[in-house]
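Take a look at this single chain, the form predicted on its own, given in structure tokens.
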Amino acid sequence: MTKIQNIKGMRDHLPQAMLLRQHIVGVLTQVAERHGFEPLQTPVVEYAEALEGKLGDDEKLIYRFEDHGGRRLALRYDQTVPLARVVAQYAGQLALPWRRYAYGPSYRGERPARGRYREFYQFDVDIVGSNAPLADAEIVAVLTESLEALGFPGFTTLLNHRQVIGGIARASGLDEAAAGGVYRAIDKFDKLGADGVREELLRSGVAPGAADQILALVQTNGDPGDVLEELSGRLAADARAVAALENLRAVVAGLVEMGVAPERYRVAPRLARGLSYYTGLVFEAITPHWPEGSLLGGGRYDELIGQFAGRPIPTVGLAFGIDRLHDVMEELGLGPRSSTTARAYVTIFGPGQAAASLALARELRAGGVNTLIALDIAAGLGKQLKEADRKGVRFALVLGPDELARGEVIVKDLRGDGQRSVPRTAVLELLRGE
């Protein structure tokens, strides 16, 4: 190597990132399992054909290799397709319906953007082995309390249908054959916009009148209600767009009964998600604090699993990028600030207070307080000061001779609030409170 470096599309994540990404993971994972969720962890590496054929044209994005005993392996692409994978496997030992969660890297050779990388964390939940619209809307009602534990503002999150598409597609007088053109064209709204969108739809051999009519349908804004009352009479002579349409009222009702605010959610006919696994409920978080695309999303995809395990098994989930989430957050402030896991510092004072200093620590340790002890007596106590203030520690902890002699400790805050003298055996307690 000519330059010391990683590699373009992976990051290395330093202290200051990893715990803002950590406290990301804590908050899922306590939302998670408060909805009775449980956990799954699978290997990043499979074996190339179990990836293959599931992924449409994001097929080419697969990271393959050969190991040693010539197998053909491959790099995960997501936690979704080793999810049907596990199903299969293990379908003895799991009751279903199932509640997972799982959180890991996975990889895909794209072009690295802000927000998008060849390395990435997921954070994967999944109802495996459920058809019932409350599913979905369970799973819509996890993204949300989700977001709002994160302290994420005015996000909305986009609900439609595949079959509603493929309706659209439908009524405006394409075959089935078309339909994958026009999900392809409808993907990209929100990068193209109407225009560009029709120009999509022109190049993939869409008629003029026909593009038109599909980009008025999907454009269809407005209260739930109206706009699932608004395509039910458009769409009234497509029966798997009907049902698709009934299937939406359900999933909207459910979130109405589990209390999820009716801000925090719309119908949006123009959402098409590009993974072509997708057999229904399909839906995306959206935030103006991330113009780029969605923050995340998801859908139900009842076909995958039996791909594997040769019997429909339904399942639907969602995918959290901590990425994007970390990288929004830090934009706009929300999360942790600090860069260390230390609360105090414990200084040296000098070879004779080296035992109270390391006693002290111990006692705040043992206490649930995170605790640095400093480790170079020699070095005095006001480059120790220095070290602290550096780490970004809040309290720095002085235990003198004249201190020991009086049962104190001085207590620093580095924040800028000045010191005290503390009784020794109130410092634990004041930590704690502080």
Given for the second form:
There are 2 protein chains.
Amino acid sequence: MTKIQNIKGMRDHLPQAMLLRQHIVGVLTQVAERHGFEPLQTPVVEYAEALEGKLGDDEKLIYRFEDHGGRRLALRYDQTVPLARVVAQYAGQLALPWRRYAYGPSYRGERPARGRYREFYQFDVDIVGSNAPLADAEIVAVLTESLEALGFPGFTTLLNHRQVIGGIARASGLDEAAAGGVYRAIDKFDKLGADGVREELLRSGVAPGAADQILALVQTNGDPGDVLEELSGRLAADARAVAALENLRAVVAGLVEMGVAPERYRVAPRLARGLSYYTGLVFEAITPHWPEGSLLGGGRYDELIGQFAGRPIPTVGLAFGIDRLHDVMEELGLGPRSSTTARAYVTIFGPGQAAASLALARELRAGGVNTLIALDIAAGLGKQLKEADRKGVRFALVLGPDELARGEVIVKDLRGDGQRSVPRTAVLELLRGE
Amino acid sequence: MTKIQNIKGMRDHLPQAMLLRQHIVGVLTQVAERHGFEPLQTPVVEYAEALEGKLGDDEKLIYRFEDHGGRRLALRYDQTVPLARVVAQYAGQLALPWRRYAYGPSYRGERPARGRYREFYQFDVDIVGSNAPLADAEIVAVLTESLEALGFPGFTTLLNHRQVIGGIARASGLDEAAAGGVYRAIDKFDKLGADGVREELLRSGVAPGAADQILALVQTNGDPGDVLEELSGRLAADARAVAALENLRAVVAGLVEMGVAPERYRVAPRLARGLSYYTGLVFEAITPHWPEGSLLGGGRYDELIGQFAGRPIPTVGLAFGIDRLHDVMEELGLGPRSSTTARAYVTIFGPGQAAASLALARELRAGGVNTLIALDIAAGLGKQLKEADRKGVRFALVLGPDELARGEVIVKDLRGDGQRSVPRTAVLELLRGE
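Coords for the form predicted together with a further copy of the same chain, given the form predicted on its own:
So here's everything in the complex, that chain up top.
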């Protein structure tokens, strides 16, 4: 017999993990629907052509294969390219602006590592077809409400704008061609610190004076209004940066009007974000309780979604990485920790009590209590109670001949040592309550 | 610009379809959890080896490919083989009997047709590690409660046992080798009728007398007890059939004790089910409102799950085909028909009213009302109301300067023609109620 395992980097999720993941997805779905986002599901498989020509070097990470008719297919790399395809393909059926959420797996042939998987699940939230700053603000509000609802402590969302970083690079005397190196260096600020970034900037050809100026600008700190004002003064000569700062100011105003708590966001000119397709706002949620990196991020990308439709379709959005959230929540002890869905276990004393016991189980279920039943009547009560305990169920119920005669049920609390006889009519309320 | 579409047989599900599908999965999840089933998720991709050698001719339908390290991978064909792998791989962590549910896509390179897709979603429910008839009965109870909760009218589940059909073949003088042709012929009873099956039996080499006897036996009809008694008489000489009928009798007794309504099931000796891996109970739910075939089916398969573990692990289960349920429910008008998640749309009269309008939206959401907001303040009220209407939202709310001054909100019912001024404090209750 061959020993067959799961593929490395593609995980099995056993019940305890799944219950936490379902909790996460349930919370994200509820917050998204509260804002009127609508669900979309696209196939896991796309024509390879749809994914190609967009990822540069990373294109080698795409899982490609041929179907039975020799067509070139690929496992999706993210849920953004499928969204772009859908927006073009069903243009007549989709009223813009369109708020859509999507949940499912994507695939990348990466070297598996802690927190990096070949199959990973994302919950995407995007507003397609609006360039209004309120759309940007709503995405950040959804992010904030979601992390709050999941119970994340002390998180903050860093806000920046692509053209603020561009402006910082330009103001330091660098042309567009050199800007890429600046983005990449700044992106490592939290990892390398100011000195490390300075070295990196020098290595990528930035003059020492320019590097110092960049470092001073990206470390501008304080209240969003103050940071925006200071940057506006320093970048006043750069029209694109001025417009970007104006846009950020409108996004922040939207956050205030939407009631997002001020401690939940900061303007952080050092935030670069890796992905080159962002055109406006970029953001990233961080928490000091997870020093290894950001929880998630997103931004505005006005060119990408329209690529199949052949015209720009302004879009802002984010992707919650379920695997990341799962790992962090497990580490921080957030969310449910149960390994069972059941609250009660109904034993079956013997054949003569089967009907009454099963009727009790049915009643409990109808009343909303998840209830396991013993399957093996011959096993005897001791073995059944052991099973209930092993399953992690809170309450085991016994309906022996005496209890049946008295109209009672023995309720054993498997977490405590307690056991008591309860009138049968009172069992449902008791299990619901405790 | 290349026109890129979804792959044939792999569907995009736009919001209206998704809301129905999420409703279906939500109901199935709730019923499964009521019975203490626990969620499992396995990767969409498995080692090709895990899937091979189990499907006979159908093996050519597997989507196979190589990963970046040259390993042979495959998209899963169903959720049963992954379950078998998991049961072997995590034996120490899983207490048997184990009730597990699983929801996700599987893949088959079939010719796409109405109701047959290359990517299809299944919701599987299995009890692993029990051969008790109560386990069989519980699976049928889950099936029944699920279809009832989904609102299916007038469905019935046909019950049979693999060794009842075997016994019928043997009692008609056929050996095991000929039995396969008998199963296949009987399986077409609902399509071909008695005469058609008779012809098919004769074509597969069954003698006319034996064919008539088979036909008489498989058409045994009536109350489960009567059918079982009649078959017991006719198959009394066949020990395996006698044991099978005894087992069916115990399953039916379990259904009675579990309170499954008697009109919801029948013993139907004509039910064969295509899949060769069933070893005991087989069942299929049908409804006269869907003449094209069964809604879904399942059964007991005591050999398959233990194949990776190297020992038999008795298992009974079923798979709800979400695509089939979706198609039928759409046809029968069951379930939600909404294309939006939002119930209210909060307009923004002008910049001076933005903060108050967004605060109102926040309040409604906190009160559980899914609420869209206008994003483009400059668009003006007329355009915003048109958007609300196009989205299919029921209520549009207007907070103009006059309303703000009076502490009121205009609530427009977009389904009726109604419009009224309501005290702001009463809006939430109004939207919740209607």
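The term rigid core refers to the maximal set of C-alpha atoms that superpose within 1.5 Å between the two forms. Nothing here was measured: the structure is a model prediction, and the numbers come from that model. Residue numbers count along the first chain shown, from 1.
- With the core held fixed, the Cα of Gly193 is displaced between the two forms by 2 Å or more.
- Relative to the superposed core, Ile139 undergoes a C-alpha shift smaller than 2 Å between the two forms.
- Once both forms are fitted on their core, the CA shift for Thr341 between the two forms remains under 2 Å.
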